[in-house]
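Take a look at this single chain in structure tokens; it is the form predicted on its own.
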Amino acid sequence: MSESQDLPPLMITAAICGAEVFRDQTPYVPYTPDELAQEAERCSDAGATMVHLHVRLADGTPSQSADLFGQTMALIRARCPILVQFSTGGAVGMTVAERADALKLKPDMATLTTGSVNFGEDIFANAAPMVRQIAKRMAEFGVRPEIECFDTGMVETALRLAKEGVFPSPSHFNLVMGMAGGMGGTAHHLEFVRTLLPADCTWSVAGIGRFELPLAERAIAVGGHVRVGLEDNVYLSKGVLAKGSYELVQAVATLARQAGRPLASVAQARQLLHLA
């Protein structure tokens, strides 16, 4: 039997829009719920099975708008059976309260971030009682928290609040790689911050830029799942815009079945990340 054999089938989570990409810098990002919802179905046709879900105004100012979620969430159920996993990320500056209303809509899942670190030329912020307020606001509608880790520290602190009984058991975590301010975007990276994670979670990486299909690569290879999308990456290649998300879904498939490992159905990906 070979290795892949050996793994899980693979989650592909698509992050299709974001708050910080704009049509200046490719013309391909969703921004209204309809283009978000068509961007989500092509995802869901290409293999992914989870969408990762910012929304936008319709100029493409970043939101957090409870309305904007549950009309987005509503026309992708509509169209295909994809996971819907909610920000509450949502754009930098924003309060806790903006950050975890539409958590009352019930999403699958929602990410949660674990610490602050820089963005750009900002500071993302999640002082530890931020964390247990969103939390508790996860636990409060039955959502599913997806741990944001953009370095290692975050991941101990994850673990500390898991002890504390904030967060779920088994726990699902999504590395997020190779942004300025948070940790590196290599393989060494990867294996290093692998031997933190608890034995019984799942986890995810997202590569940031250049590094977003290599680290594709190498967890296909090791047993862990991929997020890709123009939230992360907007490249298909060094210079090449990808047309969209499904396209860099459609490239991490590819990787799949060049490794013999199997793509997660719904179903599948429901068991794995333990969802009702």
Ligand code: KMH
Contents of the next structure:
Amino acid sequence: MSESQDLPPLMITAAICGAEVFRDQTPYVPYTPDELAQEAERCSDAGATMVHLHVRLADGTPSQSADLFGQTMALIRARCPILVQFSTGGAVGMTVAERADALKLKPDMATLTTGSVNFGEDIFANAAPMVRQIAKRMAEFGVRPEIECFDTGMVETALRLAKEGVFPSPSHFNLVMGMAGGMGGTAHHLEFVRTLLPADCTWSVAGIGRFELPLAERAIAVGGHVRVGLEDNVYLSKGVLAKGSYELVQAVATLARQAGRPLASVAQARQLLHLA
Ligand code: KMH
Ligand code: ZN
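Right, the form predicted on its own is done, so what does the form predicted in complex with (5S)-5-amino-3-OXO-hexanoic acid look like?
Time for the whole complex; same chain goes first.
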């Protein structure tokens, strides 16, 4: 009997470009609205139910332009049914106003990071008042947050803010693991951080770099959901670049099939995530 028999169908989120991956690292990272929409469709075809979206200027400079988000979301919607999640993290150093502006376009979801963290050599700043401000704007536009946690303290902060009513419960958490500055990316770390999560939440794991696929496999086995993509990891296997986030989605779909865990449809993902 499969270990996965009583688990919910697997939601895969594709993080297709991020703000820190550039063409000198991989030629396959999409920048323009057209490129982003094409990649989102490839990921949808490969089994992803949601795309985690950042936008870029034509030269790859990270942006939070509502105009670019709007163009990209429209192109994605014209191509495929995938849910669209905007980043409110943007790039290190952006203001809250910049980061939260595009929420007015009412994407299906948006990320909400619940604390600050060393981010490589930088600091990704999310003091509690900043988190409340972004959450308030999400509530204003009816956008459901994905609570993004780079360390266990961010889970604790999220629980505290949820008690304050800063965002709705049950929440959906994304555990970003294995980034330099954040929590580690081993199965041990995942086992521990899971114990902190509320029983009624849904959660996914986004392993950074070499942690991506091993953590995906673990999450599939224990009932979590998975985020993969070039934002988090550019390699399909050691030294082999993924030709796009879709190849990483395909790899997760294969792991799910091997574990006997069906993939969620977009309709099922909407239900699991309490989206209208
Ligand atoms: N680019 C990072 C500084 C998010 O999308 O919400 C933040 C980030 C998180 O990527
Ligand atoms: Zn992101």
